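First comes one chain, alone, set out as structure tokens in the form predicted alone.
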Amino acid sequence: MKRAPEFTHDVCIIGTGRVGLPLGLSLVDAGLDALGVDVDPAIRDAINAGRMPFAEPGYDALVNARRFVVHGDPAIAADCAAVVITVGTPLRNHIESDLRQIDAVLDGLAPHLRAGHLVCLRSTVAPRTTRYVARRLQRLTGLTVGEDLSLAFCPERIAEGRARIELRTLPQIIGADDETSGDAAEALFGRLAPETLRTDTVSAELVKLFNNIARYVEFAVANQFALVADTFGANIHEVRRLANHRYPRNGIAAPGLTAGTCLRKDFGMINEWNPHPDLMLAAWKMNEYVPAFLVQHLEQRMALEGRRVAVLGYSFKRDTDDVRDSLVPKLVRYIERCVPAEVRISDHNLPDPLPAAEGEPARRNHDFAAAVRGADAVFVAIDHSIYPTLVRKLAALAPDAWVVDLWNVGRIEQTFYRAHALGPANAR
């Protein structure tokens, strides 16, 4: 990307969270003059002091170099050739896209935009949102998209924990409704991605949604199979192993808690405009039911009332400190409905006390041994990479406990088993 002479910086990232910060740091690493804007002073202070505000492998040295500076005032965007918007786009309670953060960015950004600017929307959005942004920008600025301003939707498709690698290895979709905008966005993201693929904005929006929804539905099928297998007294892990063994036409995914800020909400961005029941809504219902399934089916084996229960993992997925839209708090609430004597939670990726969602009580984060010692039941809620080793210790720390291990981290290949099965004689 060759910066026009009237701009003093190449790119401004608005929203330096788990999507925007890795992008900004990677652009700096690629040789661009990039800076950030964020409304959260804690995030600004951490980054500007050379610290990552969250875990994302591969970026500690880059942020410590302090070449990527985050500002609080969007006026700095006036000096940047490109502006990339990476703020949150949650789903409201009634299957409705929440565009308040995007609207706030546009309101703050509009006075500083001028002819020649490129605006890239990177947040996951419902179909036609980029066209809404175009109309809103034109009203706020008096500039015409495709003539004065360039506008593109350039979705991120990285997985948390793999941003440094995937920003450099995944193809970048460039969604633009005019050639000028497409050229400008391709010039920017071509500095990172090994390949750029051009399309219109709606198709680009659907690409991101389809990628995530396909995974969500796949995991829902796996979770449905786990429920069916246990209902019939069968072992899902054995059935899955046999079904997948050297069979060429499909592979059944592993079951587990399926959540997170993308997979759990993206189905709604399409269903917002669809009044009919469909496969995506059924997948949502199945994945949301898994915590209840685990508690109910454990109670078919033992009563949790008055018992001591340990829950291993609290984030939304393996090896992350991100608890947004995690299903583990829901699992804990269902356990608590059984009126146990105590519930102890342990997640080595998180601080003590655990991050609390709005309306949630503050919860202790115990170390592993303190959480499981003497427990009557242990739920392996998330498949953190350290758990196959740690869970083996249950045979000594809580040998009589029932273990709920949908992820199969204990390698026992059963969803429900007694902890003494993890002893040396059964090690695999």
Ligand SMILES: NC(=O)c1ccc[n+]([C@@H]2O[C@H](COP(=O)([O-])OP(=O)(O)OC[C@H]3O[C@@H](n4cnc5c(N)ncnc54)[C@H](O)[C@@H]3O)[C@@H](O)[C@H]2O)c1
Contents of the next structure:
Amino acid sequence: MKRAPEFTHDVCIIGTGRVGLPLGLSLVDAGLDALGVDVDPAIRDAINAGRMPFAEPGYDALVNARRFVVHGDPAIAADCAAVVITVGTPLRNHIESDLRQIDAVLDGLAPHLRAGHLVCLRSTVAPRTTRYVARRLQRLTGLTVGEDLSLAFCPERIAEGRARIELRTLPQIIGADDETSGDAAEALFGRLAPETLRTDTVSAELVKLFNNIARYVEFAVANQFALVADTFGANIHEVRRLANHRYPRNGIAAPGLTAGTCLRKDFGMINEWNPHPDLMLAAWKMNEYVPAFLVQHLEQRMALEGRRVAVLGYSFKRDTDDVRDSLVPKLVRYIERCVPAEVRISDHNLPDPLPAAEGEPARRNHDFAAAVRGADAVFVAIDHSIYPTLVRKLAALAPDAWVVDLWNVGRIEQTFYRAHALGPANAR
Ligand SMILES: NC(=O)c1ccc[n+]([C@@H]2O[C@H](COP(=O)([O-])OP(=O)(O)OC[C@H]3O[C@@H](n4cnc5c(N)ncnc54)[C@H](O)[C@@H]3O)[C@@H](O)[C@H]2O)c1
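Form predicted in complex with the named molecule structure, per the form predicted alone context:
Full complex below, order starting with the chain above.
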């Protein structure tokens, strides 16, 4: 990528959160002159002081070098050849993607755009959103996309926790509806990745959604199988192990709490344009039902009323400090509806008190031993990588407790079992 002389920086990343910050730092690492813009002063202060505002392995030294500076005013984008938009695109309470952050970026950016600029949308969006952005930018700036201004959709496909590796290894999808835009975006993302794949904007939007939704549906099937197995008194882990063993034609995924800010919402970005019940809606229902399944099926074995319950893990997935759209708060609420004496939560990746969604009570975060000692029931809500070792201690700390272990972290190959089964004699 060769920067035109009228620009003093290569790239401006707008929205330096979990996607934008790793991207900006990786671009700096690849030799580009990149900077950021974010409306959140806490994010700006942390990054500009050389600290990661959240956990993402492999970036501490890069952020500490302070070569990636984050600004509050989007006017700085006027000096940058490319602008990459990485703000949030949640779902509203209805099945409708929420474009307010993107709209606010376009409004703030428009006065600073000029001929020669490349704008890349990287947030996950519903099909045809890039074409909406093109029309809105043309209206706001008077510039024509494909002639004065380049516009592309280049989706982010990293998994949280793997950004440092995946930004340099995953093929980059370049979605553009004209050649100039495609060339400009390819020159930028070609600096990061070994391979770039060109297509139009709608196809690129669908690539990202299909990548996520395919996983979401795959996990929904795994969860449905877990529910069916337990309903028939069978053991999902054994059935899955036998089904997958040297069988060449499927690989049934492991069941577990399936959520998170990406997987949970992306089905809605297609469903908002479709009135019919479909597989994606069914997958959403199945994955959302898992907390109720675990509580109801435990209650078939023991009543939780008046009992002490421990919940291990609170984030949306393994080894992250991200709690956005985690299903664990929902699991805790269902446990609380059984009127237990106490619910103690433990997640070593999170602070005490635990981060709370708006309107939620602040909940205490306990260390592992304090959470589980003397518990009558222990839910392994997330499969943090230290849990296979830690849960073995349940055999001593709460031997009579029922353990709810959909992830099979105890390697007992049962979803519901008594903690004494984790004793040394049963260690595998
Ligand atoms: N988190 C992931 O692993 C992941 C992976 C792939 C794709 N995505 C997609 O990437 C997008 C961003 O996700 P995220 O997890 O980084 O979100 P995030 O909330 O962590 O980051 C968004 C950032 O944008 C900032 N912001 C909001 N409005 C702004 C504005 N007008 N100007 C400047 N900054 C503004 C926020 O302060 C925040 O720091 C979403 O569309 C998401 O679906 C996320």
